[in-house]
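Here we start with a single chain on its own, the form predicted on its own, put down as structure tokens.
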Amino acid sequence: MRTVPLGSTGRQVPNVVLGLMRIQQLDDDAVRELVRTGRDAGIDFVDHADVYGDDLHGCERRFAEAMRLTPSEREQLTIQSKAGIVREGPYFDFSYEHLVESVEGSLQALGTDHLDVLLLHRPDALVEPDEVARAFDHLESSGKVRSFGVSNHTPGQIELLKKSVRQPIVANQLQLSITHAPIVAQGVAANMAGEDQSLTLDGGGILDYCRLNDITVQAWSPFQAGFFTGVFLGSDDYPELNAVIDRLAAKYDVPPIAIAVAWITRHPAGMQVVLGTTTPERVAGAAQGSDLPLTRAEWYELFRAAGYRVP
């Protein structure tokens, strides 16, 4: 398992992450097998959020109940969670009170005294950076959160936070797959009149911004065709792409899911791929894409086969 820097923390973390948003209905043995499969592949980084599960903190609680981590086992894992979504609305709340209350709930549900990483879960249009800064200062000084990041934020939104927040933003979790790649594709087709691909959808080059500012990009929904429109792997909607994926999978002797992961991990930004599957076999297969050496020609062939234009 290849590792990448976690922002400016000086820590190295695996470039494949075990996302646990769907474990609520799994029994203890299934949760343990899923985590064990990831650990065997070198994945010691797990991703949670307070809103994952049938009830608030449901998946965090399910994880803790199944794993029953000893203190030493806990220290071997990087546990990341997210806060900011109020799903009863739904709406977003980055107030001091909500962020602190959410983290307290996550710590109790997870049975731990700290989160390694806390992400702000999608942007809050009503954000007050001073409120976020006060929450981050409290959570850091009390030892409850060690590092902080965001998800789905634009460069301008991050800059706004940085006016008040003194902790470095170490990660930005963004949707990215071969077929849902505007953060990559826009840069390839920049300044092309009349070409939809050239439109800036992320506030001005979020991928380059993260690279320039030592912010680790975490790619969520790495197998989704679009914005929650189903997976592209094996889909009849993407025959050309799947033909290329299958040919490369045969060449490298890996399952197709590894090629989908490798398209992301091959990028020099040093991104992390956040898996959402609850199938151990898919976790093991995806992990094989961690350090798969796709050539430039192969990477661009996948890009073109997904429907993007290379001028």
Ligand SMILES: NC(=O)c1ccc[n+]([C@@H]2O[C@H](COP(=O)([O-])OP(=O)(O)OC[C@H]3O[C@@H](n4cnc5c(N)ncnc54)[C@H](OP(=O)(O)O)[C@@H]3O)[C@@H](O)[C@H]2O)c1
Given for the second form:
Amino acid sequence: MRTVPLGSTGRQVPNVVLGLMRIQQLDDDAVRELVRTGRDAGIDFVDHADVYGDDLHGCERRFAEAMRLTPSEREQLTIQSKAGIVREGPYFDFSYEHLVESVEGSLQALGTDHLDVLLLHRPDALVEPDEVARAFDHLESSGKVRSFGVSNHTPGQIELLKKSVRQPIVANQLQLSITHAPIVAQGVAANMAGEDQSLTLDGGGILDYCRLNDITVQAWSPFQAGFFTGVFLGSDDYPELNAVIDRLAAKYDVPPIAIAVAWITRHPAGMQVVLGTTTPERVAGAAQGSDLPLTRAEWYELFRAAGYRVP
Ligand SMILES: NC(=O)c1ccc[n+]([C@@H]2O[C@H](COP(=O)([O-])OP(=O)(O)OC[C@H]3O[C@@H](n4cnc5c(N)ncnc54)[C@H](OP(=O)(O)O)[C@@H]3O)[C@@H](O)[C@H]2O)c1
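Structure of the form predicted together with the ligand, please, following the form predicted on its own?
Let's see the whole complex now, leading with the same chain.
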């Protein structure tokens, strides 16, 4: 498993991580097997959120109840969670009270005394940077959170937070797959007239901004064609893409899922791929894409086969 820097923390973390958004219905054995398969492949980093599961903190609780981690097992894991979404609205809430209450709920559900990383889940239009700073200061000084990051944020939104927040923003979790790649594709077709691809959907150069500011990009939904529209792997909707994936999978002697991972890990930004599968075999296959050096020609061929323009 290849590792990448986690922002400016000085810590190295695996470039494939286990997202646990979909584990609510798994029994104890299934959760343990999923995590064990990841660990065997070098994945010691898990991604949670307070809102994952049937109830608030549902997947965090399912994970903790199934794993019953000893203190030393807990220390071997990097546990990341997120706050800021209120499901009942739905709306977003980056107030001091909401963020602190959410983290305390996550710690209780997870049965741990600290989160390694806390992400602000989705931008709050009513964000007050001073409130976020107060929450981060409290969570850091009380030892409840070690590092802080964001998710689905634009450069401007991160800059706004940085007006008040002292702690480095170490990660930005963003939707990215071969078929949903506006954060990569826009730059390739920048300034072209009449090209949808040249439109800025990401608030302007978020990928370059993250690279310039040592913010680790974490790619969520790495196999989904769009916004939870089903996976592109093996889909009849993507015959050209799957033909290229299958050919490269045969060439490198890996399952197709590893090629989809490698398209992301090959990018020099040093991204992390956040898997959402609950199938251990798929986790093992995906891990094979961690350090698979696609050639430049292969990377661009996948990009073109997914429908993106290379002018
Ligand atoms: N920050 C955010 O806003 C945000 C949003 C969404 C997700 N996330 C994080 O990102 C993680 C991944 O998201 P995701 O679950 O949408 O991504 P994903 O890994 O692209 O999709 C996984 C889903 O696709 C299914 N699937 C069907 N065929 C598959 C195949 N051939 N290979 C792989 N999966 C296949 C899986 O089913 P099986 O389980 O049956 O294998 C699972 O339901 C989540 O767990 C969460 O941690 C973050």
